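Have a look below at one chain only, the form predicted alone, in C-alpha cells format.
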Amino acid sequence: MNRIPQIIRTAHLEYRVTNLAQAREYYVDTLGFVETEATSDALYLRGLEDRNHHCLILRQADTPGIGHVAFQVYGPEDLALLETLYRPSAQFMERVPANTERGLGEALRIQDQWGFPLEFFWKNAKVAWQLQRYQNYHGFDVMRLDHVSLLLPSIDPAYRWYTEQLGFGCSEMTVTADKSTKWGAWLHRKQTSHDLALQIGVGSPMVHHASFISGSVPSLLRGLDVLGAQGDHRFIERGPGRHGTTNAFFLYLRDPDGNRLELFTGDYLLTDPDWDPIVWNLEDEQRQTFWGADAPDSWFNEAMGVANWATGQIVPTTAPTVQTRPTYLNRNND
C-alpha cells in the first residue's frame, strides 16, 4: 500500500501587499504580530505561540492577493512522496534549496491541479518564543496560523483529494438541502477543527481568508476596541460573532490591501480517528453564525487571487458555477 504523506498542519502563507511600511504597521502595530526579519521586499512574520521562524509573509507586490500557502511535513521522503503523487496533475513544480525563502529549509513548491500555488518544507529555522514574554502582548494577542479556506467551483474532487491522498480528516461539512452537493468541507492534519477550508465560492482558484489564532475572546474585543480608537474600523468586515460550525469566536478583518483575514479562538480538540464530521444543512441559519447574524454581502463575493509561482502574476479565475449565498440570506432582498 502507497504510503501517504505525513503533512503536520497548516504551516504558514503569504499576503502581496502593495505598500510594506503601511502593512507592517497594520499587521504589526495594530494586529500584534511578531517580526521576524526584514528584507527590501518583504516581512516575516509570527505569532506569539510561534517557535518557526514565520506564519505569515507579507511581500512587496504591484496588486494584492497570495503569494502561496505552506504545509509543514515530516521529513524529505514526505517531498519525494509529494512529488510523485503531484506530478501527473500538477501545473508547475520545482524543488527548490534551502533559505531560498527565509528560514525555510529545502522546500517543494507546486502549482496543483486546481491552480493553488502551494508549498512543501520541512524544516523551519527556530526563533525564540514569545508565550510568556506578556509585555510585547498587544493588538489582538496573534499566537499561530490556525487555517486557510479555499474557494472552488466543486467541493467533492478537491475533497477526495485531500483526504484520500494526502490524509486529512474532516470535521464538518455543509451539504445542501437535498444533500446531492458539498458546499463547504472543514479538513485538518493538526487535533484541531481543521487546518483547509474547503468553499464553493465566487471564481477558481481563489483564496477566501487566512485564519490566525487570537489568545482569547477578550484579546479580540480588546482589538476590535484598538481599531476603533484609532480610526480603523473600517477595516472590519464581519463579526465578533461565533461560527456554527467549529463553534469558533471570530472576527474577519480586511487589510489595506483589501486581502481578507479571520480572528479566530476557542474551537474544539479532535483526537477521535473515528470522528463522524458533523454535518450541516446550507439552510441552517446558525451554520455560519451561531446567533444568526447575516453576513455582508462583500464576505460572500469578494476574495483573494493567486500567484503563479512560473511567472509571479495573479491567475485568472474561472467564473462562478453555483450561487454563493444560500437562499436564507436572500430574505431581505426580496
The other form holds:
There are 4 protein chains.
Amino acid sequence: MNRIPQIIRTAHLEYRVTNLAQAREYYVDTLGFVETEATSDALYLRGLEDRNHHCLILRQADTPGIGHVAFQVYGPEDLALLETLYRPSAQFMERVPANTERGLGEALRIQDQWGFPLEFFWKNAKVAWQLQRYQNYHGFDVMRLDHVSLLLPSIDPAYRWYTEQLGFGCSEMTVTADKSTKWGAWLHRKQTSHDLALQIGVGSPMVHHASFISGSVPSLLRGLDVLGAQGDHRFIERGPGRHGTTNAFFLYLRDPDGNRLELFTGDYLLTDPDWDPIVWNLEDEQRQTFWGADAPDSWFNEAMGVANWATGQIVPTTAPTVQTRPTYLNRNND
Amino acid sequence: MNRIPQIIRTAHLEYRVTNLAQAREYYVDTLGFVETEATSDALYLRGLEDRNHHCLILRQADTPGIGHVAFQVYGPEDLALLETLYRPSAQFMERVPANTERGLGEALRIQDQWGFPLEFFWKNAKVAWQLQRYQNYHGFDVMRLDHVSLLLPSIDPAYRWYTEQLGFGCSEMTVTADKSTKWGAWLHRKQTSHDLALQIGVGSPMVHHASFISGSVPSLLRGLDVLGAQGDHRFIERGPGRHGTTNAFFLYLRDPDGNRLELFTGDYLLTDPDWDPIVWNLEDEQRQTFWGADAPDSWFNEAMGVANWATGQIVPTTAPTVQTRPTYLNRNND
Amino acid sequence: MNRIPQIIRTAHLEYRVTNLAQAREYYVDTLGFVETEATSDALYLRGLEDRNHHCLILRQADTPGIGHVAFQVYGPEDLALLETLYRPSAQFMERVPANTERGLGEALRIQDQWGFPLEFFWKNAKVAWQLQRYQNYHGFDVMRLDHVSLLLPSIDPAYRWYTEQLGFGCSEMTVTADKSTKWGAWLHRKQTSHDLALQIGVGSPMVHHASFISGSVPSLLRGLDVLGAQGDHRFIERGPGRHGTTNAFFLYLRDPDGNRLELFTGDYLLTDPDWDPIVWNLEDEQRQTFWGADAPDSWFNEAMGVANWATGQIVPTTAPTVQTRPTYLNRNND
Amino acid sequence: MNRIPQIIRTAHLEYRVTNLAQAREYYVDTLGFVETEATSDALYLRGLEDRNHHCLILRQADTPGIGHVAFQVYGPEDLALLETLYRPSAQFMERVPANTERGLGEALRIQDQWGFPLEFFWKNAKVAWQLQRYQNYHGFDVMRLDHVSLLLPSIDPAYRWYTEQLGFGCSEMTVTADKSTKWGAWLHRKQTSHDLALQIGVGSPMVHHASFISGSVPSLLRGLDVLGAQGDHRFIERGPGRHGTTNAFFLYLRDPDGNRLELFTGDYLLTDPDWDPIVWNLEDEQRQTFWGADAPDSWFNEAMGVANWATGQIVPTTAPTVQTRPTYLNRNND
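Rather than the form predicted alone that you just supplied, could I have the structure of the form predicted in complex with another copy of the chain?
Once more the chain from above appears, this time first in line as the rest of the complex follows.
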C-alpha cells in the first residue's frame, strides 16, 4: 500500500520566552489568548475557537525562538508512516509517550532535513469551547492558530517534500521576476489558504512568524488600540494592512522577547482539490501589501531561530541561495 | 434684552432602581458605563467620551422610573432666565446649592407644565477622559448620553415651548397620515440629530427611553453577544435595526427593573441653522425600521413613569389625545 | 474495497423563478451575486470567492421552489459509487453528459428516498476569481454558497444516511426537550460548521433555505441598508441576529418569488475528525437566536417545494412526525 | 456692541487640478464624493451627509494647490463684522455677489494676513440628502468635509486670531518638548474636535491637507481595497492608523495632481464651552500615531501651495520659525 501520512493541520507551536510571567501578561492579558494549563516552565494557551488543549506553548528558555512546530495527524498509523518517510533524512527522530507534552497523546519528534524541530501527534485533550463566551473576549479575540512561516535556503526542495510526500496543496506562490525561481509558497492541509508558508529570509532554518486568526477586522483594530493604550506600541512591527497574497487583513507583532507573530483575518476557504495556485511576481508591490506600503527592514532582516530537539540549543543558520527581498526595496538601502 | 436661556445639551438623567448592587452590575460590568462615584443610595456613571462627572445616575428607590432629566446651560444667568420663563407654568420650582447632586454646581429643579421633573445646571465637575483607555472598554463601549424621549399628550404645545422659548432646533418629525398632526419631533441643542424626542405613547408624563451612544456598530453587536453569553437576552427588547428617522443604528434594552434605554450609533452632524426638518409619515414602515421589522407591542404599551420632585412619588399619567401607534400595527392586535 | 463516495461539499442549487429578468435584478444588482452566464431560461451565478462556474442557478419556471441541490465529488469513481449506493432507494436516477448543465462535467441526477432532487458531479468549469476586485463589490458582498437546509419528516433516518453512507460529520444538533428525538442536525463535508442542515418544518420534502456567505458583518448590514433604500424591505424576513447554533451572524431574505435564502457570516472552522457535536435543546431560546428574539411565524410555516427531476413538477409534501416548533413559540399562537 | 463674527464651520475648499476629467474620476467614481454640478472649469462636489451644494470644488488650473478655504457664517451681518475685522490686516478683500461661486450667496473673499485665500458666506443652495441612498454608496462613503490643516510660520499669532477674534475653541494642542512653544492646535467652531488644524510644516502659507469624514471604519477600509484593486495604491500616502490627537482613525491620500486629503472617522463630540484642551508633547510618538508607526518623510516635506485671490498664482512661501518635525524622526535622516 502506498498511503501517505494524513496530516490534518498545523496544530500548535512553541515560543521560547525568557520571562514566563511577562509572556503570560502579554499573550493572555493583552493579546487575548486563553490559558489552558500552566506548569513550572511552560504555559499552554489556546484560542477562543479551539476545543483542543493548546495551539501555543510558551516555554521558559535562555533565549527566544521556536521550540517546535507541531502537526496533528489522523491516527497512530500516520505516525508510523511518518517515521518511515523521515528516517532517511531526519537529523533526529524520537517517539515520546502520551503527556510528555501536556494534553497530547504519543508524539513523534523530528529534526527534519532542513533543521526544523517538528512534532506529529494524533490525540489532543479536549477542553471547553470559548467561542460563545463573549464576556471573556479581549485584546485581539484570538481564535486559533492558522499557519507557520518557515524560512528555507530555497523553496523547491521543501515544496516538493510537502506537496508530494505529505499531501499539502498549494494555494498561492511567489516567483522571482524572471519566473525561474519560487520565492514563496503557501501550502495547506486544512481547507484555508495555508498551514505553512515556505519563504526566503535572513537565514535557515528559521521561523519568520506564526499566524493566529483574530476574530474580525474590528477585533484586530481593537487589539491595536489596546496595545497603544497600554504604551505597548513598540510591539507593533507592521500593519495593519491587506496582503495581496491570501487577501489577509494582517498585523505583525513582536513579543517582549522579540518573537514575531501575525494576527490576521479574512482569507478564504479552499475546498476543491483542482485548485490552480495563484501566482504572484516578487516585484509586484501589491503582493506584500495590496495598499502599496513597504514592509520595514526588520521584516526582512530578522526572524526566529529554531531549537535543536536533542540539545535545546538554537540551530545555526545558513544564508539563502535566493534573493532575500524584492529589488524595489533596495532603493532606500544602498 | 430679550435673550432666551442658552441650553448646551441634555446632560444626564436619573433612573430609579430597586436594587443598586444589581443595577451596578448591569450598567457598569455588563453594559460598559464608567463609575465615577458611589454614595449610599446612588451611583454616578459616565461614558467613555465624557469628561464630566456623570451622564447617568442610578438612584435607589421603591419603584423604577425616572428621577429627573437634566440640561446643562452656559452660565448662572441662564438659570435666572429659566426661572423667569418657567415661573408661570411650573408645578414646582426650587434652587439647590452646589453639590446637592454630586459633581454639580447650583441647580434649578422644575416640575414642568407637563409634569416632567427637570434639572438645569451650568457647572459639572471634570473627571478623567477614558476615550483612549481602550483596555477598559467592554460591553457596549458606552460613549455618552445622546437624548431622552418624552411622552406627551400631544406634540404641538411642547414643540412650540422647546423651539420658541428654549431655542431647540428640529431635525426631523413624524406626522399622522393626513398630515394634520405631529406625532413625533426630534429636537436638538447640540449639533446632532437630537437632545430630546417628543413622542406619543401609553401615557404622559412618561419617558419612553434614554439613549446612549455606543462606540460603533461592532461595539453594539459585541454588547449583544455579551448579553447573550451571560444569559441576559431577556433584557433585549428591540433591535438591532436601523431607524428611518435619524438614520440611527439602534438597540433597545430594559434594565433589571424594566427601565428602558437605547444604545445607538450612526446618526449625523447637524450644524446649520437653516436646516429644514425631515418629515416622515407615521404610516411609513421604514420610519421606525428602515429594514421593515415591526416594533414589539411592549414598545408602544410600556414606558417609564417620572418622579415628583417634591414627593419622590411617580406622577400619575393621562392618556394621549393622539393615536398611539401606526394603524398597520393593529392588524395583528384585534 | 469498501470505499464510500467522497463528497467535497454542497456546490450549488437551483431556484425556480417566475420572472428571470426580475430575479436577475434582485440577485445580481441588489444582493451582489456575480453573473457567469445567461441562457434563454437560466442564469448561472457565483460568489466573489468562487472560482467555479456557479453556486446558484436561477431557472425560469411556472412556480417557485427548488430545482435541485448539487454536491461536488472528487472524481468519476465517486459517481459510480453513488449510483450503487442510491440504486435500491432512489425514486429516479439518471446520468447526464457534460454540459447538460452549463459549466458542469457529467452528472448523476437522483430523486432520493425522501424525494429531494439531488445532483452529483465532479468537474466544474473554472472562471475568474473576483475576491480582490473590490471595485465590483456591492449589496451583501456574496462570497459563496455555504449550505442548504432540508426539511424531513424526522431526522434520524437522514442523519444516518448522510453520516454513515456519505461520510458527513455532525457539527451540532438540536434535540427535543426530553432528549429522545433529534430535531435538527448540522452536517458537513467541507471544514466549516455545515454543508447541510437537516430540519423539521412544515412539510417534506422541502428546502427551508439555502445559505450564502456574506463577506463580513459590515457587508451584511450594508446589504440591509441597500434593501431599505430601494424600498425592498418587504424581502427581509428575519434578522439580523446571531444563531446560537453555529454562532452565525444571520439574515433571512425572501426573493420576489418567495424563495428563501440566508446570508450569513461568522461561523467557525471545523477540521478535526474527533469533533463532538454540540447539542442544543429545542426549547432553548438562545439556540435559534442568541439574543433572544423569536423567529416569525412564516419562518416555521413556509418553505420551498422541490422539483421532480422527471416531470419538473413540485413534489407533494407530507407533514413531519416530529413537533414543528419550540413549545414556547405557541404561547402567542393559540 | 462688541459682537464677534459668528462662524458656523469650515464649509468647503477648492482644490486646483490640472485635468478635470481625471480628477472627477478620482474624487467621484473612486473616492465616493457626490457630484452636484459641473461647469466648464469646475466640479462642485458634496458628501453623502451634506444637504448643501458643495463641500469641495475641483477647479481646472495650471498647477495644483488650494484655490481657497471657505467658512459659513450665520448671516449677512457676520460678513460686515468680518470686513471690519480683517480690513487692517488683509492683503486682499473683495465682496462678490451671489452665485459668483455656484450655489453660494454673496461672499467675502480675503487674502488674510498669513496669505491664505479665505472665503466667507452665509447662504448655500440646498440639495438632496444622500444619507439614506445606500445603493449609491461607494469608495470611502465620503460624508462631509471635516477640517482643513493650515501651515503657519508659528502657531501663536494665528491661534490668538482664531480663538480671540473669531471665536474658535481649542480641543487639543501639541507643544514642543520644552513646553515653551505651540507646535499645533486643533480649533473648532462646530461641535467636533476641529474645523481647523494649525500646524508647522515645510512652508507657509500652505495647506497640509483637507480632511473628509468617511462613513465608518469599514467604509475607510473598503475604500483602501478599492484603490488597491484599481492599481491606485500609489495614491495612499499614510495609514490607516489611529492618531493620538483627536483619536481619529485616519488615512492620507494624494490625488493625481499630488493634492493631499485625509479620510477619517471616529473623533468625538465637543459640546461644552469649558473644555480644557488636551495637550500633547511633540516628541510623543503616540501623538501622531497611537500605534507607534512613523509618518513618512513626504508627510513633513510636502504640502499644498495656496492661490492668490487677485492673480490666481500660487503664493510664495517662507520657512517656519519652529522645528518642522519631532526630533526622533531625524534619526533615520542624517
